[in-house]
Structures are given as structure tokens and as C-alpha cells.
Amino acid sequence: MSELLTQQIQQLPKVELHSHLEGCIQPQLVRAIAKRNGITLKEGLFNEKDMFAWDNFVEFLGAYDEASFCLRKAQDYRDITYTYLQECAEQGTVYAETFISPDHAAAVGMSYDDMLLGCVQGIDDAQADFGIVGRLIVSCVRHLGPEQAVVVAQHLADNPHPYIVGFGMGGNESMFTQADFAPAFNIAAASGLACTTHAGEVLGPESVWDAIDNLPVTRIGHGVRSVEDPQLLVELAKRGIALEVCPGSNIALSVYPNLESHPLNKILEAGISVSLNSDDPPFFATTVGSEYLSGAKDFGLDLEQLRNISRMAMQASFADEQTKARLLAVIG
């Protein structure tokens, strides 16, 4: 790849719609964090090379909830989105959704008021320092069950931010179905908020087509394994359904061996809307940055073809009409 498309990479307006907050704690932030509110690490959560040390799917959310332990303060989620959004802004994003699950801030004892001032307050600093614009989406957890996943969609609805754009859902996919959450995301939609959810990334089809037909989604986390059935990737182009697409979190949980058999490029030649994005970051060992500069290196696509991704993603994005028509014009 030459130098001279590297730096149009580099400078091209980007846009991530799937992160999760607490996932995205650099190292560093977690020590520190730790240290101002007393908590002592577990030996061994970080490599010699100073980056989390997991070595597969149980490892690795160990590690997850080990940095998140820490975390205990309006301050500490401030400096976790503020430092986030300065990342992404550094890599040229101009737009950042992520999201924040209550059921994480309240197993720590944080209230959800406390967690989404931290919140709003880092969005705000990031906004006026770096010209980043930072939404949320709250997620409700998967294997904490149908009935908790309602506790929280109703407390959105009752107390609406306009900085909460969207409900979600992560945790473990092969507990429950997608139709069992079914009364959560009509809650959530009825008041307004778009909705998206996990599928498609350690089940297979039959789990986005389920997403699709019983939830009021707009967009799929991951879907990749979409590609499996050739009448869902119809489906999805028809239904102008969006797919969170994370190559690198995709190999680093061996959803796909190597990059080779990743299949962005089947999902983009079915005409099916497209983001690119991080999942984890320092996790994953990846950035936003770094997934569109693999977009080129690794599945050839063209400064164009990157921008045009950007563009999917921000009419994608669950941002104010007035927001997505702004920065779809920074965008080009």
C-alpha cells in the first residue's frame, strides 16, 4: 500500500458505530483508575508487551470485567469517553456511537445517573477539544434475561438523554432468542430510541433472521455469518438493514481464522450497508483507524470505496437528521 493512499486513509473522515465503552479502557487509564479509587489489579492482567493478556472467549471476558471492576465514579467514566473520543478523533472520526450497559455500572455498585453524567461529561470535553461528535446506545444484557432487559428499556423510556440515540443488546448469544427481548425493544422504540443487536457473529443466520423478524432493528452488531445464507444478505440489502461490521474482533475471537476468509467484501458486492469499526479496541489490539487502513491492505479497497463506507455508516448512525446531514457533508 503506498504512503500517499496511507495518509488519505489517514485523514479521511471516519465513522464507528460499534464499540463498547468499558471495552475500550487503554491499559494505562485502568492503572490509574485503580489507583484513585484504592482497588488492587489481578496479577497477570496485562502482557509483558503492557497490553491485556487473554488467550480465548473466556479469558478475554475475564479481562473485560476485571478492567471494568475498577470502575466506580462519574470521573472514571468521563476520562474512559473522553479518552476514547479523543482516539477515534486522532484517527480522523468524526462520529462515534458506543455502548454502555447500566447492568455493568450497577454490578459495581454505580447508579445509571451517575455512570451517564460521566458519560455526557466526556462527549462534552471530547466535542470542544477535538470537534468529535460522541452518541450512546444503553445495552441490555443478554444472559441477565428478558426480564431484566425490559428494567432497563423502560428506564430509558422514562428517562429520555439526548445524547441516548439508541437500545442495544450484547452478552451471550446462545442464551435465549432474539424474540424473547422482544417486549424490551418495542419499549425502547415506542419512545423514540432505534434499536440494534448482536447477531450473526458466534451463531450463525438463523440468529440475524431472527433479530430481523421479531425486533424493530435498523442495524445488526456484527452479522458477518450473514453471509451463510445467500437469501438473508437479500434480505438485508431489501430491508436496507446495516450490518456493524469488526474484522478485527472477528479474528481475535476466531470467529474467522484470517483476514483471507473474512467476508467484507461479499457482504459490500450484496449491496448491504456497512460500517467498520473496533468492538474492543486495546483488546483486540485495533483501532477504528487501523480497520480502515486493513479495508485497503487487506480486502483492496479504494480511498472511494472507504468514504462510501463512511457515508453508509453516518446515514446508518442513529445521530439527528440535522447531525447526519453536517457531518455527511464533512464526509464528502
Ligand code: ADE
The other form holds:
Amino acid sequence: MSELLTQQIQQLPKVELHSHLEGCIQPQLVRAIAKRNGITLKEGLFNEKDMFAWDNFVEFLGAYDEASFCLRKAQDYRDITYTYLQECAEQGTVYAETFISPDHAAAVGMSYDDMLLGCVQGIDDAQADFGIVGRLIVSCVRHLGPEQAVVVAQHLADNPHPYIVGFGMGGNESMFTQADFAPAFNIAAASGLACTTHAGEVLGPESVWDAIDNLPVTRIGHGVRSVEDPQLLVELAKRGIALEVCPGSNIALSVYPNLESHPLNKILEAGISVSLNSDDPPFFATTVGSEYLSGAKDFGLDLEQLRNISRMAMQASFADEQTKARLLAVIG
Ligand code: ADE
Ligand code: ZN
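And the form predicted together with ligand ADE, for comparison with the form predicted on its own?
First the chain shown before, then all remaining chains and molecules of the complex.
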């Protein structure tokens, strides 16, 4: 790839719609926050390369839980939000939505209000310092079950905040069905929040059908395994449901053995709205910037196609119409 194209891609305005705040904390920040909170991190959390140590999807979720375990104060959430948005801004990102998980905060005795206070401060500070717009999607944890998801959604509906623009779900896809979570998603949607859910990542196209037929979602996290069902691709395009695609994450989690077999191009060819995302950067050695570069290097996308991905992402974002219009003009 030419140096000029690399530079042009680095400068291209980018939009990230799929990252998990608790999965964005670099090991050195985990250590610094643990130290100031007097917390001893679990033995073996990092490997010899100073990366998070895990071998499969369930172990990844365990390491992710462990990293979030050090977060105890509003200041901790402020610092991880600010650092994540700073990194995004340095890669040319103009808008980023990140999932936050009240269940992870509650697991260590932190209140929702303190978590949110910290995130909001991090967003304000990052916008003041780097111009990036950050927004939050509150995520329930699938393996904690549908009843807990209702608790999270109801709290969210009762406590709206302008920076919280959506409701989502991550966690272990092998537990429960998407339809089981309809009560939680319906509460969130009725309160005016846009919705997305992880599907078609670990499980196949039936999980995406389950999501789009039973939940009020306008986006799917990953959804890449939709390509195994041509009829589903047609349906996603027809309904205008956007896929939050994270190729680097998919390779790290062995959803695909390599980028050559990754279906990003098939999804684009089907006319489906796509964004490119990092998911959990230090866990998968991804960044939104490297995903765009990989779009050119590994998938043959040119600058205009990548710019169009930024446009599609901004359109599919959960931002208010004014923010969308302003940032679409920046993307060009
Ligand atoms: N939580 C954080 N990252 C996730 C992923 N890639 N899939 C499901 N749940 C997650
Ligand atoms: Zn994810």
C-alpha cells in the first residue's frame, strides 16, 4: 500500500460505533488504577508480551471482567473514557459510541450515578481537548440473564442522560435467546433509546434473525455470520439494519481463521450499512485506525469506499440529527 494512501487513510475522519469501555483499558492503565485503588490484580492477567492473557471467547470475557474489577471511582471511569477517546481522536475519529456496563460497576459496589458521572466528565474533557464527540450505549450482559437486563433497562429509562444514546447487549451468545431479552429492549426503546445487540459473531445467522425479528434493533454488533444465509443479507439491506463490523476482533476470537476468509466485502456488496470498529482494543491488538488501514490493505477498499464507511457509520449512529449533520459535513 502506498505511503500516500496510508497517510490519506490516517487523516480520513472516522466513526467508531462498537467498542466496550471496560474492554478499552490498556494494561498500564489497569495497573495504574489498580495501584491507586489498592487492588491486587489476578495472577496471570497479562502474558509475557504485556497483553491480556486469554485463549478463547469465555476466557476473554473472564479477562475483561477482571480488568473492569479495578474500576472503583468516578475518576477511574473519567480516566478510561478520556484515554480511549484521546486514542480515537489521534487516529482521526470524529465520533465514537462506546458500551458501558452498569453490571460490571455494580459487581464492585459502584453506583450507576458515579460510573456515569465519570464517563460524562471524560467525554467533556476529551471533546474540549481533542474535538471528538463521545456518546454512550448502556449494555446489559447476556449471561446475567433477561431479568437483570430488565433491571438495567428500567433504571436507564428512569434516569435519561443526553450522552446515553442507546441500549445494547454483549456477553456470552451461547446463553439464552435474543427473544428472551425483548422485555428489556422494549423498555429501552419505549424510553426513546436506539438499540443494538451482539449477534452473528459466535453463533450463526439464526441468531441475527432472532435479533431482528424479536428486538427493536436498528444495528447488530458484528452480524458477520449473516453471510451464511443469503436471504438474511437481503433482509438486512431491505430493513436498513447496519452491521458494526470488527474484523480484527473476529480474527482474534477465531470467528474466522484469517482476514482473507472474512466476509466484509460480501457484506458491502450486499448493500448493507457497515461501520469498522475495534471492539476491545488492547485485548485484540486493534484500533479503529488500524481497522480502516486493514480495510485498504486486506480488503482492497479505496479511500472513497472507506470515506463511505465513515458516512454509513455516522448515519447509523445514535447521535441526534444536528450532531449527525455536522459530522457528516466533516466527513465530506
Ligand atoms: N463483550 C466485550 N466484547 C465482546 C464481544 N466481542 N462479544 C460479546 N461480548 C463482548
Ligand atoms: Zn463487542
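Note that the rigid core is defined as the largest set of C-alphas that superpose within 1.5 Å between two forms. Numbering follows the first chain given and starts at 1. Predicted model, so just to flag it, every value in this text is computed and none were measured.
If you fit the rigid core between these two forms, you'll see the Cα of Val58 move by 2 angstroms or more.
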